[in-house]
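In the block that follows, a single chain appears as structure tokens, in the form predicted on its own.
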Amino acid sequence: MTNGRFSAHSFHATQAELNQSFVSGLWMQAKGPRVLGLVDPHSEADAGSLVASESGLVDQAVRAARDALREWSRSPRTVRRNALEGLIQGIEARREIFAQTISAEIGAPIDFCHKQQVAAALAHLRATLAALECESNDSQLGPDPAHRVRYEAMGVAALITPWNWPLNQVVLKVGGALAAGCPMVLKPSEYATRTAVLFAQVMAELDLPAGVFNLVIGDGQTGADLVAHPGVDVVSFTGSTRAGSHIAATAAARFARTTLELGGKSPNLLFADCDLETAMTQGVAHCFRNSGQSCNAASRMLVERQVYDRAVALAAEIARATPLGAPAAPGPHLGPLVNRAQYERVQGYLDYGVTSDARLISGGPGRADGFAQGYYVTPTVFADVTPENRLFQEEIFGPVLTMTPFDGEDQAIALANQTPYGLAAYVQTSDPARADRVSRQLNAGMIQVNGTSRVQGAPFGGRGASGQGREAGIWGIRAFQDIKSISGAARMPQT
């Protein structure tokens, strides 16, 4: 470090760098009594410690963002475009170190980090860039040019991100805020801090005005201090439903806007006319992907009774054939869960499941076979899970699939909608009319039919206990903008 700034010697966060926040263009050492020990999810060995930023540093970061608001909110589109292009190039140049860091930090297999974690982040940034270039923030309303609509930066943005997709969730928020004209303060999960520090080092190279991007390292209290700060105009949070509810209430007290991407218990509806083998292979894999630690995991499989027994047998086969392995090892295996707390949470659900009325058909409680240490959970499938069962209703966030039979379309829709969540839903059928009809009736923000992936830039978000607002593409930009109508003053050429 020189004069409070990182040198460009490497893009790997050391223990010393781990406790640095980035405020107003300078790196600052975190100080305070709250220290969190970090653990390697594969070996359970000590992985360093994190000093949580105190409220004084949070206040300094928000003030820096407010100082940058006037300049950045009025910055030309070309400046914001250049910032996004530079961010994409910076991540591209460091794909390998990002993948290695994510893998070591959260336990995701290295190939998955390359092909999914880092690739998804870059794809989302490109979609944000495309939306910025194609959409107008000042457009005529109706035939009279004297009437128009403007989208303007909402103000200072607080960005709070989770550990499960640590780079992807950061770029969804940072990219949208940058494009919208909002200076920001990012508070990443304490379990994915090294990834966030690497990201901040890339941001530091972009030569943005001081205060446009700020990073504060810390724990839940740090996040709470940020959300409660009166200088924050909009909060974008991804995390648990419980935390999201508290954040929404805190922000609402001063009428600050919120975008909340919360939990999910997403149904996957398999009708008897679908390609069952393909639907099962894709469906089980989607549930287990990232070791089940994805908010939109297809964790509730609803199967038409005519093919239910066959589907259960296939699920058991697929689950038993799903390999586990070390994060650093190449291959398509699953890794460990992120930490002991998450491991014990999932084990609690598995213990409950075997004592409930559900039928265990594969996997179950206990550390996965072949691992003397590490937070490894055996991929598990429970059949005959009723709507009253906790496994049906509650987000487990681990490699645990539930299966439930249904009789007919109406019951399938009713079962799918029978939880407080509404993030994603999946439909498998060979009947196009049914696919459309069912999709319209599912209470979810995102529907995918027959394994079709969402196009880049499609809105990401849900309803109910899954949150409010949308991310990605133009929706991710609009989440940080206010709408203003102007009547009687046509848009004039800017000088």
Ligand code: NAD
The other form holds:
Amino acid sequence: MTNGRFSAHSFHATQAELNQSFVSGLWMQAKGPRVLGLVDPHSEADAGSLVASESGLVDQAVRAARDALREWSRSPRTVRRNALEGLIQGIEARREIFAQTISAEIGAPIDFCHKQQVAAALAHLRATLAALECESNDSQLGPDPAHRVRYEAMGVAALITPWNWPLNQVVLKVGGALAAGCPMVLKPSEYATRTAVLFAQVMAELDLPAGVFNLVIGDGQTGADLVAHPGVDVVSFTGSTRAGSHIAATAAARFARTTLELGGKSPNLLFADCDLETAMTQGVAHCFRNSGQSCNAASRMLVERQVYDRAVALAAEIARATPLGAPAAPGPHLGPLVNRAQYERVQGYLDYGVTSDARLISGGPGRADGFAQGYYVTPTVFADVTPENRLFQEEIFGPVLTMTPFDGEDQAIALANQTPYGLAAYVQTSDPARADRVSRQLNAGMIQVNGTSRVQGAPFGGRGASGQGREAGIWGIRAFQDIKSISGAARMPQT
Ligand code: NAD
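Now the other one: the form predicted together with the named molecule, given that the block above is the form predicted on its own.
Full complex below, order starting with the chain above.
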């Protein structure tokens, strides 16, 4: 066990640092038999190894968080606001090293890491801060001040995150839990541990009460141990639908609350009256963004039949013109997928796709041309994909777009809603009445029309196989709070 910070000269996590967790204000060396070899997604070279934390360390972390619960849940808003401000400043000051670390770890190109990965994290933290400033946790219900509703911290929070937006997903949860008054244990993805360790270094500098923030590094088993711990009151999980369903079942057995941000297969509906060239450029790019490794990727394009052939031709053209390149190289290219398992999974879908009744119009199976090594997948488009096809139904999590024609609004909506997922949906039309009508009927937690970005603080999350609950802004704070109604006692000045 070491008490203190990592090497002052650098915020790069070395191999020794990689295997440390942060529990009750102390850095602790992970020990145990489960060792995961890490591989550079660009070169496939050895990138160190991770020792997964075992249940004993998970138990220590949860106990530390429980010890901090009374103090943190009652902390004044100013204290929580200062913590969020300090976190924003800490990340701001290390933007470069965060971008480099994310880029090296998951293979995302460096400019994308600066402009999207790190920028999105900071924007979300600012939205959480703004929500904390504006919202009241204690509000009167009706004309009599003795009738009130209070939002109170739910208790100890378990935060489990994936690798694809590794800083953004961590801050969405940590920011919300901090603001809500919940001490927490963070278990980041085994494929993005270096980013999480850098993040923990920033948290350690905030000098929060010991146990408010704990980091336990490890694998899925470490996450499962955390979820199963009886000292955890609320679980916020982002990751696969498979793991989310295990987590929901474990938590339900003791009525622990869950927020689940899971997979997606989001439709993009292009009506004939849209600006087709713009919609195609934006739509294909959205699907391929982060090499297709985004839960809300617009991966299922539905196109009105009058413009379908033109859209297919444009998609092929845009996909062929989408460059691939090394994570460290500047520019707007796509990088490799994160690891071999992900690469093989996507290749499996591509192999299946070419033998299915879908029509391959660009890209296809095999390592991308020009790359002797690395998990590079050629951006791929399949046309004429029927709803029965697995490419239409299943989340691929790679740069693979499907295209399907439709006739009229009703069929477009029916096709859009024809998967178990319900995360995001995208609509392209020049008719405002249709935009509203269709948006209301789509089975998704988030609708974006004509390329409009979500405003910061808008609720993020979905339905069905895409999960439950919301993150971001006030919704991300409320996810860690319970509601109490008080009848007969007006709010008194607090000492
Ligand atoms: P994953 O489910 O394999 O792992 C996510 C995290 O959960 C990791 O930290 C992992 O160690 C842990 N984990 C795995 N099994 C667990 C278990 N049984 N109990 C507890 N923890 C467990 O997912 P991934 O491959 O890291 O991420 C990709 C998935 O995440 C995709 O399906 C993607 O759509 C989804 N995702 C969703 C959102 C969203 O907001 N809806 C955002 C990003 C990613």
